Structure formats: structure tokens, C-alpha cells
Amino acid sequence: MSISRRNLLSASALLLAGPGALLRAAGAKPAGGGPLVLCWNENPYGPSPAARAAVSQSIAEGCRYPADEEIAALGAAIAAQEGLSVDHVVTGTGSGELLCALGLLYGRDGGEIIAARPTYDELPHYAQRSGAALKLVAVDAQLRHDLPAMHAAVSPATRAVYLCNPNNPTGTALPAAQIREFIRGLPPAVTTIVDEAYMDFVAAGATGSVADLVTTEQRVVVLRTFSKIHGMAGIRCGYALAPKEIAATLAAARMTSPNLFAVRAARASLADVDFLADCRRRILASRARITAELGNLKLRYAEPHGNFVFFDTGMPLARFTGLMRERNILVGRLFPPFDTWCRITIGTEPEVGEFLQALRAIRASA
């Protein structure tokens, strides 16, 4: 495939023209008429100029392995913006290969692993094909987690629980005060496993981060990730923040070395502070359109913190998706028990103003 003059200078005047220019051609609809992909709770509007510029001028280098300098250069960048020495911090190919590890670490041989229903999936059910015994707690009327009742799940056989804050998929937040709390009251062997992965996205006050807990005395690891606000999903990097003792045992027990343009990405993605508030700022003004229109129509939905919004269509969620998929927009899985909710989420402006368009009709019509 040959790239005209044209189109590369096109491409570096888009670099170089900072983060408006750039998520404004994100807006664009894809060429091919292909389906509008509010589903897998994507950033439309990432990678940043400068993550995207670190990847092309690594293309050359692809035939590389990433030098222990560069991999130590991103842990040092990260532990510097979370305020934590290194040995605190480590990273993985996306925080999934950190969750899964942390599944098969607190699971294996029959531990016992407590999570809320429903929630991000992919460390209990790795823990689960790990031989993990596997408590899971309903949310309360809220959609949030029940943290009482989770604490009262706890037994002997405890080894981890996983709240995951903001969560996915019904997007609720709880205060950082309750989380406290509540890993105060926990055995001192359990370990506390908070994945924060949307946190960037938390309305001002709702909750903030536990990260700080990682310098105490309580068993407690904080995952982040380049997936969101970075919009680097499909380029995979994520870290973990832990006590110094669990972060070299979850050192071990990571799956994959790092890739080159991951690394690259991440640090160059860390710095570019201007693209992320605005990233930040324009998908909740979406967000609050999306509840807005909503509330229009009288939808129920849960209180959202993250890049999506969870709200009950009235219809079986296999009806709704389907006239959706009619319209050509996919938009979220099934969330038992939740058969009538639909996870959406935010796409560009454009691509918000189509899909309540498309929900304004079958509403309309039902």
C-alpha cells in the first residue's frame, strides 16, 4: 500500500495542529459504511497527537524489543504522576493481563474471590477458570456496589475482593470514603483489588482514588489504564499500584513483555495533559446530553462516571439492540440480571446526535 504526498502531509498537519484539529477529524464517520461502534466503551477520540506521533516514528523500529531504559523510563513517568516510588508500580500489556494475573495469584488452588454482580468480568472469570472460588454479591438499588453486603460475603477462605470504581457496566461511583472504610474493616489477609480504569471520567466530587493506600500497611492494588481517556485500547498498556512486596510478586506473574509502540505511546500519552482534559471535557458534555435526553424520555439509568451510560430501553435488550443494529448502530451486551439495560457509550458529538436520533425513533414507535 503506497501513502500519496498528500495524504502524509495531511497526516502531520493533523500532529502538528494540536488536540481541537485532531478530535474533530475524529468525529468524522468511517469510510465504507461500516456499523457505528458504541459497544466496547472506547475513547473516539484518542490516541493523542503526541502518542500517535511516538507510534509512527517508531514504525521503523518495529523489528525491536523495547530497552529496559525506555520500560523503566514509563514506570518512573508513572510513579512520578501518581506521587509513589517505582517499586510501587508496575505495568502490563493493558491492565487486563494485571487482572488476570491477579485472579490466578488470589484464585488458584480454591481461593476465594468476592466481586459484585454485575461488574467488569475479566478477573473473576480468569479466576474462575483458575480454580478461584467465585462469591459474587448483587448491586444495590442504586446500581453501586453493596458494600455491606459484600463484607458480610467475607469468610475464613477470603483471599481478594474487586470492586471495580467507577463500575462497568452500570458506570456508579462510590465516595473514596466508603472505600476506605471499607478495606479498613477488612481481615488484615484479604487484599483489595480496585480497578479504577475510568476514573478520569468521575463528575467533580463523586469519588477520587485510593492509590495513596498502596504506601500503608493495607493489602491494596489500584489498576489503571491507557484504554480510556488515552484512547490507546487497541494498543494495550496498563500499570498497577500496589504495596512494594505484592507489586514485585505481580511483577512475576505477568503473561507478555511490554511492546515497543505501547511504551512509547503511554509516556508520550502521559504528557500530553491538554488533549486529556479536553478528551475529558467533551465526553461529559456528552455524557450529560445522552442523561439528558434520557431523562426526556422518561429512561431509568444508573448515575454515570465513566465513558458510557447504563439505562433501561422498557424492551428486551435482544429487541432493542436488534433495532439499533437496523439502524446501523451496535450498542451493548447483555448484563444479567439486567435484561432490559443497555450499555452505551459515548461517542464523538456526532456520533451521540445519531444515536439519540435512532433512540428517539424507536421510542416513538414502541
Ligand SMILES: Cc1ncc(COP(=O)(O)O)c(C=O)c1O
The other form holds:
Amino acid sequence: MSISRRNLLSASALLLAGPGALLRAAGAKPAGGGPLVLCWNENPYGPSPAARAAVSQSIAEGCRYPADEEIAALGAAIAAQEGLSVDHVVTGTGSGELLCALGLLYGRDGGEIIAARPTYDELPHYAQRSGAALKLVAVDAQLRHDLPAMHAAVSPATRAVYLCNPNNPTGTALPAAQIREFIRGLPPAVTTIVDEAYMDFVAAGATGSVADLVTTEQRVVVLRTFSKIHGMAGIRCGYALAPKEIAATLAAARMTSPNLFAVRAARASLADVDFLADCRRRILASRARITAELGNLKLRYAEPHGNFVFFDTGMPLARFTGLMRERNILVGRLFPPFDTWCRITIGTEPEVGEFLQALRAIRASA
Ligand SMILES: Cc1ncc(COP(=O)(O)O)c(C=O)c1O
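Can you switch from the form predicted on its own and show the form predicted together with this ligand instead?
Full complex below, order starting with the chain above.
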């Protein structure tokens, strides 16, 4: 497996920052003031108490392969939660593995894939490395997927369309009804891949899942992850929901099998509903606090529906990033063409306070 941009950047940032940063990244409180990591859209409250217990109680079994029955039980738990039969579910080592596998399946031999610009680039980049022809369609004035333009971009060579809802990095969401209509309007051979990594953070009534479409005639794959609301980014578990035939093809294209700790932590976390509700409540409250402050500072932002906010810093991003780093805060990278915009991950309440204080200071001296 190659080292991803994310792994490289996070590893080098953490190494530069020293061992305190490694503690912070692990969710522990740093003794010596490592940087505040607000750049990877992680959930700092996780893993849930139940998932932590499941992992620690399993350490002694780390010498064993996970039993097929346990992996199947995770698939069954996900299927039950989604109201689907288990043959619609494919688990992976993070949804990233499944996005890459889909990129390979649909992109190889010059397959055309349509995606927004900017969007989460794991699938488009992997597909491109597998020989895909990418068509990137700029987001609209509200920084949402421009569905009419994406539809117009479809050609006889198009094999898949990737929709990230809510979108990373813009945070914007499209109503589910618009996505359903878009899918209905596609040629029957085109598969729509809907990445719902941040669906648990959407504002009430703004949008919803389209996972029910996997039992229809339409070619739809929905991706979910345990890295966001479940706070298990380092444990690595995600899943896809797909029509049975696509699920079988995707399962065969995976390169890893889930590890014991991920399987057990994911099952435990699914049942820890109080923890999940608490994460949502706290992150949405912090999101409102951030947007209120951006309003006070007269900084533009895209309507946020994830555990992050995309906003216009009013200066070249490299300068803003440098000023934040001087204050020991790591913020999101550049997402062209938004060269003055920053994606900030919502940390714990004190971390959000630290970020806002730094932002006010930077604005005051700008
Ligand atoms: C939209 C989106 N999909 C998928 C992922 C990858 O998630 P995982 O950790 O499950 O590989 C991310 C990670 O940031 C993401 O933003």
C-alpha cells in the first residue's frame, strides 16, 4: 500500500511538532503543548467508551486473525441498522479503501469519472492513477455540487459519478431529493457513488441518506465511515452499501480484511447511541459558535454540514496557515481554486476557543 498524501503530511507535521503532538493526535492531553490538530476532520471525542473497552479487552487476542463469523456479525449489525440484507454491505479498512477500490473498478482502462471540484479526492485520485479520465465540475456559487453541470458533463464514456454529500472540503449539502432526481436522470449504465461520511452532522432537515436506493434498479453505492461521528479514524473501518451484484464485485476488489480491533470497536460503537448523540450535539454547538464568530469578523463561509467549516480567511491561505502555525495550530490545506479559504476541523470546546482566539488576533493584525 502506498503512503498517502495525508499519511505523509500528518506524519511529517507530527514529527516536526514532537512527541507531544503524537499524544494529542492519539486523543490524549499533551503534557508539553504539541500543536492543536484541526486539519483532518477527526472527531476528538472518540472512540466511544464502548469501543475503547472492546479494543482494550481484545489486546491479548491480537495474535489471532479475526474470525469470519465476527466480520460477518459486523456486516449483519450494519445491515440491521440500515434495514438492508447483509449482501448489500461491504466492510473495509476505512471507507477510503472502498473508495479506492471503486476508483479502480470504474476508472481502469480509461473509464470516465465525474466529480466536483473541490471534493474529497481519494476516489478521483486513485481512479486517475488507475488510468481513469477524470472530469471535474466546479461547485456552484454556494459551493455546492452543481448537479445540472455534472449532468451535462455525462458522456457515453462516463462510468461513474462521485457525489460527496455533505461535501468535503466545502461542507455544503444537497437535499436528498435533488440527488435522487439526478440519479434518475442518468443513463442506466452509469453508477453514482454517494459518499455520506459526514451525514451524521447535517443540520436537521437539510438532507438525508439515499442508501435505500441500493435495493432499487438504480446503480447507486453509498459510503459510510467509522472515522467521523464514531471518532475511530485511527482504528480504520468503513463500509459501502450497494446493490448485491456491485457489492460482490466491490468485496472481491478489496485488498485487506478488517482487523480484529476495528471489527470489535465498530460493533460496540454502533450500539453506543448516547455517545453518538453527544458527539453530534457538541460538534453542532461548536459549529454554530464558529460561524457566529466568522459572522462577527465579517468572514464569508460555506453553509457547514460536517464536523468542519470552510471559510474565507481574507488573505492567501499560505499566509494564514503560517500565522496559525506560529500559534501552534494546524489548519486545513489549500483546496484550489479557493486560495484564500481554509477548512477548519471542529475540535473540543477548549480547542475551538483556542482557534477562535487565534483567529481574532490574526484578523486584528491583518
Ligand atoms: C468525504 C470523505 N470520505 C471518506 C473519508 C475517508 O474515511 P476513512 O477514514 O473511512 O477512510 C474521508 C476522510 O476524511 C472523507 O472526508
